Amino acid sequence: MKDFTNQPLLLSVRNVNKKFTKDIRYNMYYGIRDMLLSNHRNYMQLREKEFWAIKDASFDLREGEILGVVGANGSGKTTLMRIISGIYNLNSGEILARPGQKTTSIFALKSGMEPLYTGRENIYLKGSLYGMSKEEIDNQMSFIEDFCELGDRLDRPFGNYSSGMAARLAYAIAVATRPDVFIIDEALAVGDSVFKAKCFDHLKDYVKDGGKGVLFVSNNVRKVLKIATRVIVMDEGEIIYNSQEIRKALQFYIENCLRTLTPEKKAAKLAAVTHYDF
């Protein structure tokens, strides 16, 4: 297993805090409340209905890496990387990253898309949403093409496209970007099976290519197990886990899930999850 604590960082997510409101009247209340009463904020305590989605989360990640994200539904997976990625703002800390390095984030694959363009035009469309100039997207239209494999498809209307199919599209602009940091977050849990063996066999080798890190968000202990080289487990907008030692890091996960079962209910589920994920 290669080493890539001393390998150049590319991202660094220092002590970062986030907080959500759980009813949308009090969210509306303190938003102006806050902008009236800006100077006599206090970010770190909480408000009636308040609750923590991210709790000062730190971690890093180095050039080579594919980090392996993972944590039960709710443990704030995509709030970090929504953050990290600038859709959110955060109540407190810092992340730092190299002045003039791209990130590419994949939430939800047809975001962007427009059912009644060709996929042509929607590479386009979509590519243009990633920041990409015509020019840009001219110059990487025979690479997405060769990678989605749509062939004559890509010139019919993308809403007649089965979800394998515009998974293949939407993935393949999203890496004709050449992002330093990918962040893809359960982005590959549809299409075929051999597109996404291409997909992993392509993340391996791209992050070779100097400079470059992904980050994988999902729970598929088996795609994690084969891909990341190092995991971060989350729980409760927590990172209480984090190790090179991926069988381990993933074994944690697991049982941190079914901690509050008993003894024999525990036992039986971790045997089913062994059985069919390791």
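The structure presented is a predicted model; accordingly, all values stated were derived computationally and were not measured. Positions refer to the first chain, counted from 1. Just so we're on the same page, rigid core means the largest C-alpha set that superposes within 1.5 Å between forms. First, how it differs from the form predicted in complex with the partner chain.
- Superposition on the rigid core between these two forms places the CA atom of residue 9 less than 2 Å from its counterpart.
- Positional change of residue 255 between these two forms stays under 2 Å at the C-alpha, relative to the superposed core.
- Taking the rigid core as fixed, one finds a CA shift for residue 265 of 2 Å or more between these two forms.
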Given for the second form:
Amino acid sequence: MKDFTNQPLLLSVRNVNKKFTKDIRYNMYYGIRDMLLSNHRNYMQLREKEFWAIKDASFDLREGEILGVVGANGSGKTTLMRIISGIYNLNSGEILARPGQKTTSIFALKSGMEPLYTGRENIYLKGSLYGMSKEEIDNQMSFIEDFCELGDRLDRPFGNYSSGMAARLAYAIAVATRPDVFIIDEALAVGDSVFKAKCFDHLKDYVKDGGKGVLFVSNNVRKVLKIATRVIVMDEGEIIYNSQEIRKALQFYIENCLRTLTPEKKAAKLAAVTHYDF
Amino acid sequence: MHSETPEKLVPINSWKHLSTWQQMLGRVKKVYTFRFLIRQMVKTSITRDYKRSFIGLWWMLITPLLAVVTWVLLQGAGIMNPGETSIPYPAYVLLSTSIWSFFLQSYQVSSNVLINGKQLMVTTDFPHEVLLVEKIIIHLIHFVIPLVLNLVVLVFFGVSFHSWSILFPLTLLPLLCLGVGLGLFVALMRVVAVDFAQIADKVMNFLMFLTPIIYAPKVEVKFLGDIVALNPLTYLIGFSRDLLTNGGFTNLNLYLVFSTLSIIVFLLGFRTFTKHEQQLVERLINV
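What about the form predicted in complex with the partner chain, after the form predicted alone?
Up next: the whole complex, starting with the chain shown before.
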């Protein structure tokens, strides 16, 4: 197993905290309050009906790493990824990156895609949403065509695509942006196994290029085993485990985070991790 | 864990230490780099509604044409009795309402910009002003097509244009600034103060009755007359309308004063939006 701890840093997440409001009216009330009294916006005490969505999260991403982010539903994985992508503000802490570093994230496959337009038209739409110019998209077109393997179906309405076809296209466009930090949030949960295998192979090659890293968010232990070079485990907004020993990290995750699982199912999952053949 | 000093790394949100005015400038520049996205979005929005229709974009002409036919019929029926208007009453109302709706639409598209964009904003990192610019461009397109038709109708009503009328589009800019500026305030309110936004909408709609649009500028009722005289829209709309129809500069000084105020409202609205919108995105709830 390759050790990445001496590789240069790509991204450093340091003591990040983020709070949300549980109640819809309090949510609005605090929204107005924070606007009017903007100096108090970042204070660290929880107010009534607030909770920590992310609690003192710190981790590093180094060149060449594919960091698996696992955690039960609602453990804060997506929130943390949205903070790193610059979509959400943080309440305290900092996120450091190289100047001008490009981050591309895939959260929802179909967001920003138009069902009445063809796959090809959607490439321009989604590509420009990622900040690409027309020339850049034109230059990447043949790559996207090759990668998604949709053939002449690329000229059919996107709304008629199966979820697997949509995943192929969305993933191919995101890859075409050539990000330095690539955030994949459950985006490979759909799609057929041939395409997934192709994506995994591509990701592994991709991070070898230098200056690249991947944050791979998934609940699927097999996928994480297959691809991750390090795993962080999240639980109730905290990062409770961080290790390059993938098997151990996943065992820890199954034993400590999946509270609703019956003992038999847990044992089956653990066996899958222990006996997984690389 | 963080023993190494990352001299090469910088905070991703370093722009936060800039002043709000600098941030505004930064956002304008950022929006410019996303111009291809704006073009794509405008194209999509315009064609989306007509994608499944065989006559397609002709609908953009048919709808305002039908409205115009209504006006002509009303004129022919003679139900519309002119007040003290300088041009035939139907022409007056037609032109005034289209300038008014230009203002109201500027307000409406801006004030809904956050609430309608949630899905996109929580899944992609892009400057949210892109959505605003997109909506304004579409608004302008939707304004120009019926306007051209209306001008034809005005000729039919016996209105003749003056060479100064060419400045008409420019004189609408203050109305755009005012509408968008107010809209940006309300856009924030629509996320966290829904009641306030509803009231603002109602007030904006009601303003039409406090502005000489369906009646003549000289009002007999003292109370209403006072309001009309104090209402900036009286001058902003009146100036554009009169310039187009007789080439005159009605109340030029007041028009210039209120135009300046409109630009200030726009800058303040944009500033407030820049300062707070990202905080509010996470408070949006999909409905």
